[in-house]
Amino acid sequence: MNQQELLPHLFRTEYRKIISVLWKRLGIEHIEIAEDIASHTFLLASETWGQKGIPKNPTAWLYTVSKNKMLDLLKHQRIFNENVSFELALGKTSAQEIEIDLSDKNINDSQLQMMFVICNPCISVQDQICLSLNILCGFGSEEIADAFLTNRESIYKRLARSKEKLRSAQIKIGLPPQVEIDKRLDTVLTTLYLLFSEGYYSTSKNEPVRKELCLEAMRLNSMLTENEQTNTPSANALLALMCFHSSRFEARADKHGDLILYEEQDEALWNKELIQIGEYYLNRASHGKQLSKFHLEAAIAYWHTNKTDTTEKWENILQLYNKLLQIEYSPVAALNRTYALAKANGNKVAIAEAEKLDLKDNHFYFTLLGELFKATDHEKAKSYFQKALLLAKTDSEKQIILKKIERC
């Protein structure tokens, strides 16, 4: 991997780790200092590696530089000598005595604690998700804006406001009591779900699959299932969902990077080991009384690990979508449910259900109608595909729709 590929990858995986450890050490009121140190570390890496080459252990290099920058700041900057609150946050420890623990254990502990600090009820759920994507997952404001269908400036203001509210509330960094963990866990899981979705159904870049985002979401989710206080059925269900989807990584894109639809994928390329791991976590998720959307989506994904096109399979998927829409309605779930309805009960009844949705600003809506009409009315199907093409956002989506138009 060359520098142009390596640095963005390391930024995605290591930036938030460095921030979490520094933020935990400095206190919540000094997040900007943690962000500055992390940003300067990567800037120096870009300059130094370009001149001297990539070090043998790039990750260790980043940790060492960020640690040294932290100590240097404490020794030489005015804030160390004059800002009383900063000294109090450090326990009035001298710079020489300060330890910056970047061990794997402390990184994991710090990130787990930061998840629940950020998902504090003193800020809105949307703000919690935005800040989590920014701090814990390394998303920039533009990527978050894409996820929330808004503009970069709005996200920038939202992030600044969220940080200020957390500072004002003087939130202590650490895992909250179990009652608070239970209250905030849904938001934490939703954040990881969004991160995985951005990788699996990428919209902010013209890449059909961004594996590093999916793997990051799975890693953070694994931290939850490995901790006794956060190892809930919902956390296991979400990890099962991620495993089932990830099992098709190698089959979802061709050698040119173009997306391959589920029906056309080579099942031999599916990762059977990941499917088995997904089954393991889905079994763990079956304990308890609560049925979450993650349970239902994981069960739907499980049925998709069997490519056999049977009525039983699609009837089960249809019933799962019915329950999912009762728990939490979404246009995407409604469209997927209509496709399952077509496979189980035929296109005629599915077309009637699809037209009721009337999602005329959604290219998936017109793509679905095109699919449902292509067996009986090629011209009508082509018309719907052309409407979908006008609304499609990414090159990979447009390529798929163009192929459908050609077949009509």
Given for the second form:
Amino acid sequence: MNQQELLPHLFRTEYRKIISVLWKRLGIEHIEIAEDIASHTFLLASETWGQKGIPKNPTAWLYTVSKNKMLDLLKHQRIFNENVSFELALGKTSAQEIEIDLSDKNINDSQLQMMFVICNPCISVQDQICLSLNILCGFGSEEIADAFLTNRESIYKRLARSKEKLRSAQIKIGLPPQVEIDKRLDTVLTTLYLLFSEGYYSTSKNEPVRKELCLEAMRLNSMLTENEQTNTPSANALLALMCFHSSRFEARADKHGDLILYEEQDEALWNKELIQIGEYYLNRASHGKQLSKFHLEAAIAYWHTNKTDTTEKWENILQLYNKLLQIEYSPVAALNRTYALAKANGNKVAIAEAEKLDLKDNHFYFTLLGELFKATDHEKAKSYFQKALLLAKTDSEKQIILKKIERC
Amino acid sequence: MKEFLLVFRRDFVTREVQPSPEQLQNMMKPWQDWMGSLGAQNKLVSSGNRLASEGRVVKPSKAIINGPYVEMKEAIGGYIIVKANSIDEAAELAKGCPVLQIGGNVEVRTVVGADDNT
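Okay, that was the form predicted on its own. Show me the form predicted together with its partner chain next.
Time for the whole complex; same chain goes first.
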């Protein structure tokens, strides 16, 4: 790896580790100091490595520099005087005595704890995602803005606001007690799920950023499954779900970045290895009695890793959606359930069910009705597709619907 | 939207009308399809519980007798909670319940909310 590739790579993997360790050491109120030290370390790396060449062990270099920067900062009288709580938090009076533990174990523990801090219910789920991207994934406000299709200023404000909330709530940095882990882990998993979805379904055409979001979500999820306390069936189920979905990454967009629908994808481009890894985690998720929505979604995604239509496949998918909808309603699940119903029990039953759905402002709803009438009533199908076209928001959605109208 | 309790009752006593294990197995799909349909309409509040046929009845004298049924053949087999605009709409939803196919019935009752004085 040359320097141009190495630094961004290290930034992705090491930035969050340095921040987590420092932040944990400094306490919740000093997030900005941890961020400053980590950023300065990388700035110094880009300057120094450019002149003197890449050090033998770049990661160790980063750790040493950030550690020294932290010690320097602690020596700085101003902080000691101005911030009593800072001093108290450290419980020491002399900077020389301070230990900064950058061992693998402490790095890993700190990152896990950071995930729980960031996914604290005192900040909104959207803010949790932003902050996760920023601190755990090393995304700048520009990149986050790109993923969320918004501007840099609003992301910047959002980040500042969430940090302030964490600070004023005086969240303790650490894993919740074992009895609370399951409940708190739900929030963490939901954030990771949304982080992944943001990358997978975002309408942003910036493919590299979207892919990176998905990979980051998987990386963080793996940290949970590698830790004994957080290696729950749900965490494994979510990781399985992400593996199955991302196996289609190469097949789902054409060379212009336009979406290719599942039915039209080239199966040869599906990543078989990721599918296998997904099966491994789905197996691990099946221990115990827990049946979370991640289990159900992972199982649905598993059936979709094989394109062959069989009654067994669609009956299974239908039953999984039936269960999913009993746990949690979502318009997407309602529509997909109706589609599975058509495949398993026939269009007639599915049309009757579709008509009961109250989704008249949803273009996917009318696309589905168009599909269900396509074989029997061309005119009706066409009129439903036209309704969908009026409601569709993005160009690529409109293109897909236009193609359907042409084929009627 | 109000919440309504749907209580499923059927005859658990008369031997001739008891469904075979195979029939019970075949009932799984209609039940799941019906509950999934309510879920897809965003009308399901709680998927409730299924109840086993065994039960005890405690009398005012504190005497305990066998059987879930008080004075009749029909006993409660399960319940769910749905949401609907009116009790009539809730009753419409109950029409899809598979218990009706084996001679059972569904009782629809309005759940009284905390700030409900009616």
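Here, rigid core means the biggest group of C-alpha atoms that superpose within 1.5 Å across both forms. These numbers come from a predicted model, not from an experiment. Numbering follows the first chain given and starts at 1.
Taking the list 234, 266, 176, 31 and the motion between the two forms, the hinge point where C-alphas stop fitting one rigid part best and start fitting the other is 176. The chain behaves as two rigid parts between the two forms; the smaller one is rotated by 24° relative to the larger (C-alpha superposition).
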